[in-house]
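Next comes just one chain, in C-alpha cells: the form predicted alone.
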Amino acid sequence: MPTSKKVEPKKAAGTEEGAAPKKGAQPIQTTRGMRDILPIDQPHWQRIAEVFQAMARDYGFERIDTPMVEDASLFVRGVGKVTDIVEKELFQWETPGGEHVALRPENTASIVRAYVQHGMLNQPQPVRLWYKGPFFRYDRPQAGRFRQFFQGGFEVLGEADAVIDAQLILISYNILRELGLDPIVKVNSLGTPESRANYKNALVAFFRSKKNKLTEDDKKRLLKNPLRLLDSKEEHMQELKAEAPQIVDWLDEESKTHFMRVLEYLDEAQVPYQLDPYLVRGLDYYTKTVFEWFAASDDQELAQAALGGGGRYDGLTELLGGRPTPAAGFALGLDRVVSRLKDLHPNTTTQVRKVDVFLAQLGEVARKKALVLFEEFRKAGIPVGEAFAKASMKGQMEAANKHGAKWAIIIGQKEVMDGTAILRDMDAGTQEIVDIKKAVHEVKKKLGHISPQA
C-alpha cells in the first residue's frame, strides 16, 4: 500500500542553502496526477454546483461536509480490505503522534461514520444528505483520471423501502439530464451477504475451470475477491463473463422482490435502464440494488467510462459501529461529467461580469476618490466595475463597454477639486455633473431603485 514520507525539497541546480535560485531555474509543475481547474473550465463546474444545489433543495436533502483526512481503518473496514481502493489506491501515512490516517478515497464510509458519531440515527428517519468535494486515490494517472478528483452525491440513511433506490436513480438521472447529457443507467442486484456468498462459490468454481485463460491479476482476484472479476474491462474477461453464472439466479426471494419493485418504480417514472447481470461495483459494502451511469456515445471508450453509480449498503452502519441501518446512495464523478460537457460545448468561455456602473478616473488623487466610491456602490448592492490600473480614459471606457455598464462615473482633477463627478449615460452618450457625495443616490434613481422625487 502506498505510504507517504517526509521528503526534503530538491534544491535548484547551482544554489546554496537559503540562496535564491539562479536566473532561468526550471518552473515548478503540478504533482503527478494533480491538475489546476482553470477559469476557462469554471462555467462547467459552476453549472454542476447549481444543478446539485437545486436538486438537493427539490428533494429535501441537507448538505454535509466530511473531513478530507480520516482514520485509515474507516476505509479498510468500510470499503473492504481486498478492494483495489484499499490495496493499491489509498493515500495513507502515520502522523508524528502515531495516528494511522488516510485521505478520503470516497465519501459513503465517512458519511456513515458521521451519522453514527453525531447521533443522527436518533433523528427522524430517513436522514437525507448530499455532498460535493475532492477525493484522493493513488491511481495510475491517465486520460480522465486524476489522483485528486471530485464527486458529488446523495445518501439516504434509515429507510429500507425499494422506492428509495428508485428515487436515487431518478435524482441522478435528472441531474445528468439537467446538465444536457444523455445518460444510460445499468442496474443489477447483489442480494444479501448470504446469497452473494453462495454466488461467489459458483463463480469461483466457474473461473477455476477457465484458469488457463486468466491473467496473474485475475488469479489474485479469484482468490481474494472473485466478484471483482466481473468488474474487469479487459477484453478477454468480457468473453469469459458472457459464460459465467449470473447472480440473479442466486438471489433470495426477498432480494428478488425488492429488485422487481425498484424496476417497477423506474418503469412508472419512465427512467430508461438496462439490466446488467454482471454489474457488481468495486466496493464491498453494497447489498441488493447497484447501478452505474454511462453517457450515450458512439465512442467505445467513452461509452465504457462510468459517470457515476451507487446502490444500497444496508450492512455498512453496523459494520462501522452503529446499529443495523438500511441505507442507499450514489455519487457522480464530476471530472468525467465536466469532460463530457466540454465535448458537448467546446466553445464555452468564462462570462464577463455585467455591471450597472463603471468608475473611471484620471490621475492619482482621482483614483483614490474612485477607490472609496467603489466601496460605497458595492455596499449599496449596485454591481460596479473598474479598471484602476489603466491610466488612459480610452482603455477604461473600453472596459466599461466590455462589462455592459449602463452608466459611467468619471472623476478627474477638476472634479476632485470641485467635489463632483461626471455621470455618463453609456448608451446615449449624454452626461451631467453630480455631487460626488450623492453619486450612489443619483445612480440608484437612474436605475429605478428609488423614485426620482426621493
Ligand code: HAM
Second form
Amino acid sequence: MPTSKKVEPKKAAGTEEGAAPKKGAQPIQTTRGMRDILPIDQPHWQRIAEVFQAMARDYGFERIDTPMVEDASLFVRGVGKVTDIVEKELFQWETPGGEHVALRPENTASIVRAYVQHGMLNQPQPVRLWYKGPFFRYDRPQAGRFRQFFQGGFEVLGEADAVIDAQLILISYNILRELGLDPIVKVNSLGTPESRANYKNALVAFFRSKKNKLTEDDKKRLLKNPLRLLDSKEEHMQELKAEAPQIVDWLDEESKTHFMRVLEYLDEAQVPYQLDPYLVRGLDYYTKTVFEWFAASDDQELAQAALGGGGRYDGLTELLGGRPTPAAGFALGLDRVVSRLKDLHPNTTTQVRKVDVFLAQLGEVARKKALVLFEEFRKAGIPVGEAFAKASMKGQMEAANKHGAKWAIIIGQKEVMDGTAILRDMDAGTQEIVDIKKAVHEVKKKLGHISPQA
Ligand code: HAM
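Next up, can you give the form predicted together with the ligand of this protein, since the form predicted alone came first?
Zooming out: every chain and molecule, the one shown earlier first.
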C-alpha cells in the first residue's frame, strides 16, 4: 500500500454535515479484510490462549508485547525491501509530526528491535520470548487471509545451535497437537547469505534459459526476487521447478551439517516432517532452517494456506544495528488455527454462565435492594445471577433455571418492609424466610461453605 494520502472521512450514507443520521441510513460495516471475533468463536480463541500460555511456561519463555505501530524502516530493513509484505502490504502513513510509521505486519523485527533497545544481550543467553496479538497486512482478502490477523509466536535469541531450531519446531508441533490438529511441517534450509547468493545466480541462469515458458509476472519476479519463483503454485511452473537447481545442493558445509542435525533431532522427537526444496518463505531475514506448518481443512483453498512458519534469522540483529546474535523462531496464524478448530468442533455454542444463587425482585424498591445485595454476593465470591430488567416472577425464575441456580433469593414489597428475603430451593420448590442482612451467610451455609451451626 503506498503511503496514504490524507483522506476525508466518508460520511455515512444519509448524513449531512452536523446533522443526525436519517432514519434508514446504511449501517456501517467493518472495512475490507477486517472482522469481528464474536462470542460464539471466543471459546476457540480462549483455548488457544491457554495452550500458548502452558507451552510458554513449560519451555521457559517469557511474554513480551511490542507496539502495533513502529517506525516503517524497521520492517523495510528487517523484513526486506522487495518482499510482498513491504512492497504491497504495509499499512503505513506519515504522522502529523512527520514520522513515517507502519502497523506491524509481523513481530520478529520488533522483537529484535526490543532485544537490542533493552540490552537483552546482557541477560543470560538465550533469551526466550513469546507473544500473541494482532498484525496487519494490506493484502487481498481471501480464505484465511485478512488485513488484520492474529499470530502467536516464540523466539529464541542468542543461541546458534541446531537443537534450538528443532525445539522450536517441536514446540509449534506440540501446540497444534494439543489443540487437536494433525499437522505436518515442511522444512528446508536457505543456508548462509553467501551460499544463498550463489544459489540465486544458478537459479536465475536456469530460469533465463527457460524464458519463453515464463509469464510476465514470473519475469518480474526473476528480476526482483528469483527465489519466490519456487513458491509458485501455478501449473506451468511445476515442471520447470522440478528441473531447476535445488538449494540443498548449494548449501555450504556448515549449513548442511546444521540442517542434518535439525532433521536428526526431529527424527528423535518423532515430529513428522516433509523436506520441501521449494520452501523459501516470504521474508528476507532467514538463514539456514526454514519451516511452515500445514493441516487438512474442509476448505481446499485454506488447506494450502500455511498455519504458521518460522526459521533461523542469524543476520537480523546485526542488520537492525545490534551486535551479531544468532536467533530463531516461529509464529502461528491463529485465525487459520481457529478455522481448523471450527472444522473439528462445529457445534460450539456460547456458554450460559452457571451461578449458585439468583436474585429475583418484584417492584422498584425491591429491585434497589437486590442491586445492592448482588454486590454483596459478588464480593463474597459466590457466583450470582440476576435479570433486573425483567418484571415478571415467571420470567425471572426461568432465567434462574437457565443459569443453573440451585438457590433463588426473592425480594417483594412485603420483604422490603420486613427487612427479609425469601430463600428458595430451586430443585425442591421449598422456601423459607431469612433476614436480608444474613442472606449471604444463609446461602453460604446452604452451599456448604460454612457449617450449618455457624
Ligand atoms: P509468516 O509466514 O509471514 O511469518 O506468518 C506466519 C503465519 O501468519 C502464516 O503462516 C499465516 O498462518 C499467518 N498469516 C500471515 N499473513 C496472514 C493474513 N494476511 N491473514 C491471516 N493469517 C496470516 C512471520 O510472520 C514470521 N514473523 C514468523 C517467524 C517468527 N519467523 C521467525 N520467527
